[in-house]
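Given next, in structure tokens, is a single chain: the form predicted on its own.
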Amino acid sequence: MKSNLEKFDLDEIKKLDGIKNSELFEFLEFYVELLNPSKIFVVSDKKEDFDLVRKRALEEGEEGRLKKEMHTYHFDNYYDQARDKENTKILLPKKEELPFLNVMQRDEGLKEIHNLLRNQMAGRTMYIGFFSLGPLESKFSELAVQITDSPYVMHSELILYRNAYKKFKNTPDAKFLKFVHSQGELDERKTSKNLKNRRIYFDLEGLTGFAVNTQYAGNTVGLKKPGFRITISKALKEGWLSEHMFLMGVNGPKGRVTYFTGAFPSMCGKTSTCTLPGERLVGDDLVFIKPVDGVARAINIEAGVFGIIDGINKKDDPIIWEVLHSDSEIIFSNVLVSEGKPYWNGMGEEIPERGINHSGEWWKGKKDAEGKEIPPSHKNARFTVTLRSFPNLDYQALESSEGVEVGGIIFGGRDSDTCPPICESLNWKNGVMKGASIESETTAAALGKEGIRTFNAMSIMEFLSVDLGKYLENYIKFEDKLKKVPKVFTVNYFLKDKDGRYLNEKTDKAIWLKWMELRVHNEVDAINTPLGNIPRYEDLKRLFKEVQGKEYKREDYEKQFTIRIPELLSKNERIRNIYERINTTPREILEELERERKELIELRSKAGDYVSPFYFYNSR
């Protein structure tokens, strides 16, 4: 390795002294030669290194300054605003067809990505960062190394993850995940130019993620969704769960705190749930769940938030709003910038008619090359900030090396006519089936066509890197490792009446959380239905009064928790049609779907298509 590094700054080489890891040096040697950088910069754990990365991002034009001192903005190429499904591929030792996955033979994929990366850093600086997915001293955590030529990408990672430079020095031959990124040739706006050659590949065998000719953080910040794909595969092999879930604490009676994880597709209430005022935020996006002495324990693998900013406003998201207007270090991505201030769609304030955004100079009514009007900010615009900026952060839980005990798992979906606002699964297998059946209904405002249901098992389909059936089998078997099994719940905040009005207030989720917390400890009863266990009116009435000082009407409860059998049977059929075509689907999933179908048909024969929750009171 020394021979490959002799041309570089001696001070940077010295930062690698003391790291005893042959695999690391082989990795660095190979990619230094392949990428051919003019300089390298090793990010140690010193503040001056962090400051220099931020300074470089500003000097090189990947970020711009905003009025607040620690606030910056970043723009991606107009056509590099999200994950590139077509050019995102899982590399496998031998090519095989797997449902929902875009796969490629490993040797072929490595050859292509290495050819695209060759000499990409000529004339540039290679940044090398050392990180930990999870608390530094936790056995749950995974170490990682990122190589990039983008100071913006490295800046983002320094906000989002724990620096593990010292950990690498103190842990000889530690195993680690590897990430290699080059933004490729840049245009005059300092955004990736050669999008036709954009590639995001994942070598599961080599625990390596690659990205080239892209800047969008979802593709390039290796420890985020690229790392997620790799750890899904690792978890499957080792018998634990790597999940697209928030982690939060719900405050119960007499100072008790119960921790929940939650998987929700985009626009289904994930962020608004885990940042709810009065509860405890631990993480908003990714968790590892592992069995420890028969208990499911979880960590948030991140230390920051890369959150969607679209629609965040002072009324509905008071805590996030407070963070975004604080003095914390924040990167605003793909928002509108006018006179040094960031603006975004749905912020509840007047938006200027001119400024700069991801399209360049922007004015109200501006259209793109396809004739579509360009909004002030992109719908996937983001903010990057440390979790320490959140006033409701449960810091002790965030940094616990043992993780927190998972009392409940929540699966969120979005439909206007099928599922009740809250339902508890009958058992673990039933809960896995419910998670495997998540659907998200599109809205007219977001996508132009309303009511299209998208299948999104466990809210993981965009990031799945393994056979779906085997992934679910690992979930089913996870119960066997536990003496204390978390309860599983489903939520749906978007139920409507026949006139299209929502049957729930946005604030009602606070009550559903309190009910779930009590159910975890068996402190309230529930009504057993073919769908699962639903709340009793008396308990919700009391909770609404105690928590929000509101009167909860009997007729509202009845509308919200009516069992809608035709719609439920229709969903059951849609999901069965998917899983019956996958030959690795665990039999438990199909058995639960069949049980639900039969019991719903039987209930319909007794009580009709739409069954009031009060029917179950009377049928006892």
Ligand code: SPV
Contents of the next structure:
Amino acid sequence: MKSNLEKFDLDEIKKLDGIKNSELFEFLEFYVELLNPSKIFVVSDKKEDFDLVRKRALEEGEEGRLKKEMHTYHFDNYYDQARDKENTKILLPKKEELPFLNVMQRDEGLKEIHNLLRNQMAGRTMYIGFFSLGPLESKFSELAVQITDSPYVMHSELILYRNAYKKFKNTPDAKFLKFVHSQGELDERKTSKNLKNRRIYFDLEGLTGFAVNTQYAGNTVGLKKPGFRITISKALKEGWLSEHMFLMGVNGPKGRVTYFTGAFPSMCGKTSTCTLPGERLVGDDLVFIKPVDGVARAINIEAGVFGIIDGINKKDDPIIWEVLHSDSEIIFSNVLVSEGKPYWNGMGEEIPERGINHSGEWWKGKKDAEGKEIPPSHKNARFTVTLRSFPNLDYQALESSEGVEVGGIIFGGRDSDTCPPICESLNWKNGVMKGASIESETTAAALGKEGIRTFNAMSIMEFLSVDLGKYLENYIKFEDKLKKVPKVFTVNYFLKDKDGRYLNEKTDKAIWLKWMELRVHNEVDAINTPLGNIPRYEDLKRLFKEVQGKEYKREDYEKQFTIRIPELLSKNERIRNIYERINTTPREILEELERERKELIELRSKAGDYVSPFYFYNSR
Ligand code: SPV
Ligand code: MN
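Having seen the form predicted on its own, please provide the structure of the form predicted together with ligand SPV.
Then the entire complex follows, led off by the chain already shown.
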């Protein structure tokens, strides 16, 4: 090998021996030249390399030790606590405007990002990691290489993804995704300092994601959301689905397991659904769905969870609670640390009045530069842990290179006055329209104003990297590749009555899952409405009794499943207004919206504004 890599430590260079992928070497040589690291560290598949990455994160001060041996904590800069929408851009070959996307011309963007990256690793080590999105031997999977100067980022990836060092040796001509990250200059707390130059750019053509002057994992962990932007565009070109969805198995009668994927905006119950006790967790965030012999099959592309820790408590999330208190390797980010223990809001335990957190030394009542009181832990504080530490993991499904058959797709939202708690779409096109209509209401805690509805089609809007209309067209056409079409459901855990009280218990979702499982196999009847098919009272009553030993009251059912026509018509109009303005919107979406509108109006003329589910019993 004659290259600028030769000047580095021979032991590291030797690890690259046997990798014959010329594209990989071109990539490494280019970025070694640009970033100018003093050392390189190649992460092989050896445990000693994994251990060393963690050790370096501790030595360099990016992580700190907690009392439990394998638990560490990490802080991002006080103003680097989330994905940075404004500075996240999709680089496109031609200058063009796309609805909802923040785009930039490719050459201009590459020039800017390369300038920001130049010499950033001088005096530092460049970590080089090889990973796979999905099981190593699966046709679904994508290979990826990450380079970063942050041992915390590499440590997170070693927990969250499958190591593919050997795979790179065995497949000299492999195509792969590429991620380049530098945390930039650091302050005394080892957090990124030049946030005004924080940039997260995606070169779709070059399958490359860049992040600079940031450490927050949603920006920096290439295989997570950066990679997602790239695989969304790849999926569109190749005719499959790369989605922001969990994957879980629901236990049906007689040992049957039916798998569901689910897309929910943030804070709408995604994690609590897929980690539900008694069911089978496969993944909590990202899936690939491909047609295989006419069947939609899915894999979780990750091997770990980067989960929100805020509000996790023993009662509501017993499984996550158990994981967080296990001896598993865990990185707690942006929590409060006091005497070697992590604390977070809503954990149901007394929180100390002093400690260290994302703002530095912290005490109760401390205010930030804007005069805002700083809570003990950040709302977006997280835990990073392998899926293998979840007691309800469906390991076989996680590792299956064929993926699992998708029985149903669930779209969730946060909607206080519109959609019933559970509804089955009339068909695939209707289901795609429902997914394309997801709205989520902001919560008081998050933005100060309650009830602001945010449009979030397929809960993908923050990650979308292609034309929304074309993305939906690919979704609609996916049906043509299938002999067996998954059922599509919508759920809403946040429906309220007129007095603002929630109409459902948090635990009711367990029953909706069981009902969906039966519907997939046509083992339970349903009531047909213009909105879709809703459950019959008798079936839910039986399921509540069987699964939870509860009496499900007729009045509760009636309130929860009343068809609220005025609210539904307003929603229909809000969504139509969005899609009518996009010139690539597939005809089917507009047709479905129009059909729903007409049928709701017709129903209103017969049955009034608010239609009890029992109305349909009598009118059949
Ligand atoms: C999400 O916000 O959907 C996440 C965390 O999964 S992030 O990595 O920031 O996207
Ligand atoms: Mn996510």
